[in-house]
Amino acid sequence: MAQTAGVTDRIPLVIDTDPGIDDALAVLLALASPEVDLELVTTVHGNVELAQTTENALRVLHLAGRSDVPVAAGAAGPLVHPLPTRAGHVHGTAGLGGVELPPSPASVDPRPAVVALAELLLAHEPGTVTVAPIGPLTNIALLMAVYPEAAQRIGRVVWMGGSAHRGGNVTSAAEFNAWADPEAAHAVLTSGLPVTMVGLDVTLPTVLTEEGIERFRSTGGTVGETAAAVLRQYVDAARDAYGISGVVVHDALALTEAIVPGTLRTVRRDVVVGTTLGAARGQTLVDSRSVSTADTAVEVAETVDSDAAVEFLVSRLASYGA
């Protein structure tokens, strides 16, 4: 996999997240990647409750020796309708597969997530900051509404969510992050922000095998060992859900695209999100008839070199033991 940025021109990065097993893996990947500078983590409701996602983010950063990265808590629920259920059955009650990480010495940033994000964006040159939401898009929609001048300065939004052709993973129509706040997803995906949608079309074929997990468990030091332990429950859930021996690296694949732009082949498409309370709630409706020229179109990831993406992830996690 080509690497397009060097240490001297690192991409300023914000991760908006709801850890979550695969979210934790994505954060560890970003911290092991010299192409980016993780300047802020914002948390959101999703896989588990906000208080737990925030605590998990602090602990994952501490595990990697990066308690200096600020963590700001964001939206505790969707914009409009309450979330019917969370994903504790996949991620464990506390979100990290039953593994209890050591507590962080750092405290939560006193600023609300949208304030912290707006201040960071306004402190950077326009178009330079990548924001990687790997949970529901509630915080990004709120940023657009409250600080539109800051939102317009985002260089890229690389979102893990949605599906163009593969249906859903929480309902027959909807992927979880879109379904968890469809109103927010619709607002962001039709806003004209430079969004890349990394959905189930490219994440489901990208499987981290048990052999890959063993590789970074055995060579990645304490971080690698802990990441492998956290993934154990995810491996079991993937076997039950997809019949695979390994895990689908949803969020880490989105971070790979954020770290190395162009990893995924994208096509510019018009996307809207179902916001009714029926069976289509949370469905990302992608117009695949032609390439869109609209200002509000989204770069939809349609093709992935899964082997290269998995190797990128494994090698970066293994580097923690170097």
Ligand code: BDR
The other form holds:
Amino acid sequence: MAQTAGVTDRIPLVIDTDPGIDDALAVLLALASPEVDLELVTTVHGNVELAQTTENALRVLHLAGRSDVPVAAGAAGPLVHPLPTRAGHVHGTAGLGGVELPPSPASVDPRPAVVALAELLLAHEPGTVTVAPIGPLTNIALLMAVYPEAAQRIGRVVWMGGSAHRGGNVTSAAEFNAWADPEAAHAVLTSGLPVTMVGLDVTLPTVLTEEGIERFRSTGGTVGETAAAVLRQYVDAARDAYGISGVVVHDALALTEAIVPGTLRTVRRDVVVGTTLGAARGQTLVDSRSVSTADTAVEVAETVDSDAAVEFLVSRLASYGA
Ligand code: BDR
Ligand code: CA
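Now that the form predicted on its own has been shown, please provide the structure of the form predicted in complex with this ligand.
In what comes next, the whole complex appears, and the chain from above leads the way.
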């Protein structure tokens, strides 16, 4: 994986997010990456309530000195069924591991997220913008419904979510982002949009160790120190949930694929999502019997060089201190 690119044309990037500890890392990674130009952040319900994810997004951008990036708030809940719980036990009740970041001088963009997204897509050439949803897919499903002509212009959707062979992390069947809005996930994954699914198959083996965290804490300036502090809670949750010493920064891996396309080896698969109310709700059913030739197939990430991906993240976060 290239550590620095000879960047001529930066990829216009939108991150749709529910910060969220690993969401915060993903945003910081994108801002440290010359291959992409983060033009918009849209927020969604998910790990914590929408008002909190929106405030957190503003604060993370401010931490990186980029409060110029607009933040537009999106869906406050899933399309159909309200969520029984959120993920405050993993991310801290305010979503950033109990760390309070300084408030941003910026205000939230007055436009709803789907309007901001549609305007951005219509202002770019078709096929050029990468949208990286790293939370529930509610905003993307709404964009498809309200502004289909804008949605069709998306170059890539690089989604952190789902699981092909690893089961779930929020239930035995479902990964959190799929479970948090299964109807939206099903709509997007069967839409024919150019979706890459970065699921638990590739994120769980990709562990950011405590040594890696220490590297950017000590050399990444204020941003590196703050990112390390925010991760503390996640380290504890990962030890309890998976028995690992380190953290699985799911969303940062999806951003790595958005920043350096081809980082992950993908296979075209047909994917549907369980939308019944019951044990299989939010399960991503990935048809691994054959490579799909359907227009609606999803590029499912199946193979990752975890050491290279972690090194990419650590070195980019460390670069904040340069
Ligand atoms: C996903 O769920 C959230 O808690 C994380 O931010 C990530 O997007 C992992 O299942
Ligand atoms: Ca997330």
